[in-house]
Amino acid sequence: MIRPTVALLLLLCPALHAQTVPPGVPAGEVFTPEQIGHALAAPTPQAGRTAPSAVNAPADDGQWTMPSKNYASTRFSTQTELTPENVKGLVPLFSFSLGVNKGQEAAPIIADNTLYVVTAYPNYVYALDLTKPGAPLKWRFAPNPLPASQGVACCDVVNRGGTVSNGKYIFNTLDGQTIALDVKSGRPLWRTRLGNIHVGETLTMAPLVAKGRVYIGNSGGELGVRGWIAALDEQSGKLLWRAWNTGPDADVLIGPAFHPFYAMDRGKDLGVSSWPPDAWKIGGGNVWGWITYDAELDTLYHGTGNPGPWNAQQRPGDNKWTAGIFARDPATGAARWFYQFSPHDQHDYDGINEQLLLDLPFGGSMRKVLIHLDRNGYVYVIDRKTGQVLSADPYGPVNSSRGVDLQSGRLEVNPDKETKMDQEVKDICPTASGSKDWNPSSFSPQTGLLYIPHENICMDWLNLQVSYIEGTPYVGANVHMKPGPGGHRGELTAWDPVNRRKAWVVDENFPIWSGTVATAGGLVFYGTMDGWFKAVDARTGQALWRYKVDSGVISQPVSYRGVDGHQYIAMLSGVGGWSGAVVSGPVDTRDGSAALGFVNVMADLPKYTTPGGTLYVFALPH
């Protein structure tokens, strides 16, 4: 039976009196960039210029068909048509009904003149054909998850996207299931249940397709679930390996192939011995962000969940493996090496976020290099080699830790921050969410800046004792969010990984929860959770275009090249996810801890905008 508890995830007790968004965390509280940056050498941008390697990204063809672009992850579209002078005569060309009032987090997805879209639950796949005029319907496919699914959902029912791969899109369900879909007809070629909703195990990230597999990882950190990462047959959908991100090297497929950098990451069993007796098999570690395939080097990479429960005074110890990074063979899932961004993470510092796979001047010479925005505050490159970090600064406001020693590689945590059962520990930055969370950056080459939309939220926190039950909330905790130094509670940072620093930031009241997509043209498009969509110049940041959707916009900006030539960008409105649980909800705004502490810091956002779901489809006039 499913218990329909985890609802309190996002409704908990209401309080007495109404909610008001509290006042932003004094600047005096966090460290600046020169006290925590650290990086192993001096920039040295003289030595090359930084980008993807060819077979990573691939000439662009003009579509767009899978979320991260490519296989560096780019999410930049060499279309040149819209300009910093031609984007405000931007107009809809179209749009689109999803049918469901929920968080909507997809990209779409376009292929040989096809629109695909998955929603929120229930999964719904629309596939639009792009060659007529409206772009109408040609199939539409319905998967019909269990019901139950959405009462363990952690965080709204949101779902990240699909691909399209050899004639198929390929999706997860809700309720623990990849779908392959005959791109022609949307017929089921094969359907294969890789999760478990009974102990609350859900599937809301978008499936990674490389070499003839699909890998996929599960959800469910705040429940208990044990995390994991799996590999499916592309053309049968059978399992051809899973890899537990906790537990016995056996079951972490670690093996004599394993030579992580740090001396921290040795040792046999690390997945056991690193927690209080049996706690690894409820601890978290889940892969429920960006998985990344590394086509030069045949390697897979892929972030690990926080551990659990949030209380880590219940669980003594680093908790391998969560928190981290792991580099994997792709067709056996044996473990090449692995870093953790947050030992012992006391702060829900998941390390899912988006891995960038670029050749990067550093100490004199090009290196091959994975730049992963983590929710912990830093920019850290790392050579995907070998797994060292080379640089790790902040991108946003950070006290939890004190920045990242390169020798050990270990976070430096303040000790003034961390979280206690006896006290709450007040403005704690980032917050639970992180700096940003599972929300993508993109690069242009053509500028060599990443454009990282995120947060600037603090937190207050006090643990809770909790007892694990299947299927139930596992969290032990009591988080009030609060906008971070400043004030507003977003930005969008142009950040210079070469020379560590920020190149331009714009300001938002709402944080950015859209992922940015860059354009050769000069753009950077991306949505704010108050409802508009916006574009502006990559190079200086200024505010160049705007148009207002029927509701917050937290997915995944594309842009493609239409059947006629010319340049689109596509993108979802529906507000909604964790953060915008105070709308998508229902949310009792009165209460600062529902939402596992997002709605304290929210509670105004329903005055700007409404639930929904809606494609919009952009052009210049023609």
Contents of the next structure:
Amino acid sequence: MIRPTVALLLLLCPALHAQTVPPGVPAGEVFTPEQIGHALAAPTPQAGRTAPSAVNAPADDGQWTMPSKNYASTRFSTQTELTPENVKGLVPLFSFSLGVNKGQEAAPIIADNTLYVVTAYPNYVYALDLTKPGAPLKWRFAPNPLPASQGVACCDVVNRGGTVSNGKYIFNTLDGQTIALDVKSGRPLWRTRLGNIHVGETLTMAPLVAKGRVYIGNSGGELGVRGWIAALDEQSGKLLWRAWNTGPDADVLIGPAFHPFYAMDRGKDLGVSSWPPDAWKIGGGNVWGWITYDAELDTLYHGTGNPGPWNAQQRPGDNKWTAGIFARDPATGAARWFYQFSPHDQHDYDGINEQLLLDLPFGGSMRKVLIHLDRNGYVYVIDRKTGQVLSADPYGPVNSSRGVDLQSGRLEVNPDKETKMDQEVKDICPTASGSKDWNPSSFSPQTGLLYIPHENICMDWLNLQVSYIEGTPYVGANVHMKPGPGGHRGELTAWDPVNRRKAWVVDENFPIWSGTVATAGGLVFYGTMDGWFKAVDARTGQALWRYKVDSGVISQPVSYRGVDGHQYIAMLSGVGGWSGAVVSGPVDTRDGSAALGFVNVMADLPKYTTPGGTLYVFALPH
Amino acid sequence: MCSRFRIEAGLLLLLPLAACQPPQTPMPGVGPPVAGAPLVRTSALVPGVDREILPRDPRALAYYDNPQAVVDGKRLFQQFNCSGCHSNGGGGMGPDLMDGTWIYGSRLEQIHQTLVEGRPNGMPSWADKIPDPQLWELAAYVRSMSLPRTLAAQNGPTPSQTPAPVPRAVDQDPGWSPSPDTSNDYGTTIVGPQ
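Now the other one: the form predicted together with the partner chain, given that the block above is the form predicted alone.
Full assembly next; the chain just shown is listed first.
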């Protein structure tokens, strides 16, 4: 009875149609956590307390020198001034226009009472003096990346931040450069070109610096760019090694030290044989997300992106080494183990999300684990010495798979949701951008909870035949996204990794595309795409404070101790990115397939926010 | 229409001649204008000249009022991965093409010019990559995306699937801003959340 009325309304109001969002996928369309969550042993919380090691998370000095805060990637601040009781008094102390109205995904970096920030293209870098009122500019630097690089960036022209190490601010440019600036003068000490826009390559990730090396990975999984990770010498910018994530073992730096846990990842030159002839050369597997260094085990971990093209029917096979995670020797790049989250990925489930390095009770003893929140919808708890999956549980709606077989390690793909060329497959959950995309979680050792900022979005998908043309998109799919069960599009989930369950969930209207930061005062901060910056109680999720900034928030908030000893919270506004392209880019909401299908589920965002780009710093009045 | 075309064709003959004066000091790497190549302007501002008399490119004529051209253009738009950036007209990596806004002009020769030359913020140059007749068909399909008839044929969230042929009449005005008969009302007003 309702349907004809709705259809008539749509006919009469095309503009309304263009700005509305489809209804949520019915709850019965997805599996319950009990149906698909698996673990090798029952929870044994009594065996110990979950925490990062002191090596990977040294005592908090009040600074925030790398986006992940520490090697353990906890994004946890030990500052205690802000509490659930007093946070309602939090006010903006100063703001600073970034001069760029594109998606701002970076973390502000604080070192030696200076705040550093890099913007979206054209990748301006600003250094602000935190010792003076209003934080005046110390210097700014314009790297002048090639304008044409904007045309090969898949998902807005974002940058996920820089990092400070040994007197240098190190960051990437969209057109493929890694640059080290002298923190005192803002002058380049070295600049190394690693990427080539003519093959569709860009750099958007935040470099990781560890033990005198800078680790970088490329973007371009939507343009058939072959993925790699590279190590540069921190002093000179000279290339030390580069490992490809597809192709012969020699290119992937797979040798005698390679011991993957599961049989599916063992064999010679799988990076060639798990593809149709030569398809590995244009097969993606990029490293555009988070690289983590384990100072305890002297090991590097990095995920690999989706295989290309999205149309999986054009690339039969497991498509190694895409949509998985490598452990590598940080000095040589030699692979130690690999685990593939999504063999023969059919849904754009990149494996590039963050890894948190924790000691966690499992099976009656403390285990050194890596926790990874994958795009495919599962919280993976992995033994980081061996690459064995200890548990895999859904943290958002999932029906594209029926769980992870913990004997073989293999994701059990749901045949009903396999993508096809002759049929649009409906209601696939999670969507292409995953239950969660790149935006990182935090962990509080006080509560033992992970604070996961994520999405509740599903999709319809039709494969299209696509030809490879160097430097152009290599996708081959028409995608239309839609809200997941419940109709809300975002969730902040507090996840208990020991008991493998949600502690609490905050629903958000829009997908959460910002990171979270947890503080020792018992708070979690995050931002929303409609422009609210929020604080909730880390124990209960209760909303405690919010402030409306000038544009939607998709950045990584941080907490630091100021020169006066007080606690400060810094964040960037500036909506955009893949999910926010409907606002930051020239996009027409009548095309639901626009921005790789995201516009269909974000058509109403232009009602709520406009492009922007501003640094905000908050504190209690003092 | 015929007399109008004669005027424009006449101008076409004159303008390249005027442009053929050899520069006093040739810039290195820049050759002289090719004799006979039609001038295509991509700015509405021509000092001292009314925009009504902007020249037309006779090569474009065959692709107006041509149903096959837009259908072929639609196929090519997928085949050459234009859709990877511009989706089905709604944009993404590249700008949307269906809102009736034209930075470089809406005429087929102007769209063709963009395809040939590329644009500095990321639009590739397709000269020598796609045969010229196919570039014209692509231009016709891109022009069709914002036509009221094409938009009216949209059924669901995937537009530009039934492209209407481009009437010659819609481009009588060179149109850097949407003229009344080609504009749609999208984007003029967005009402906030109720």
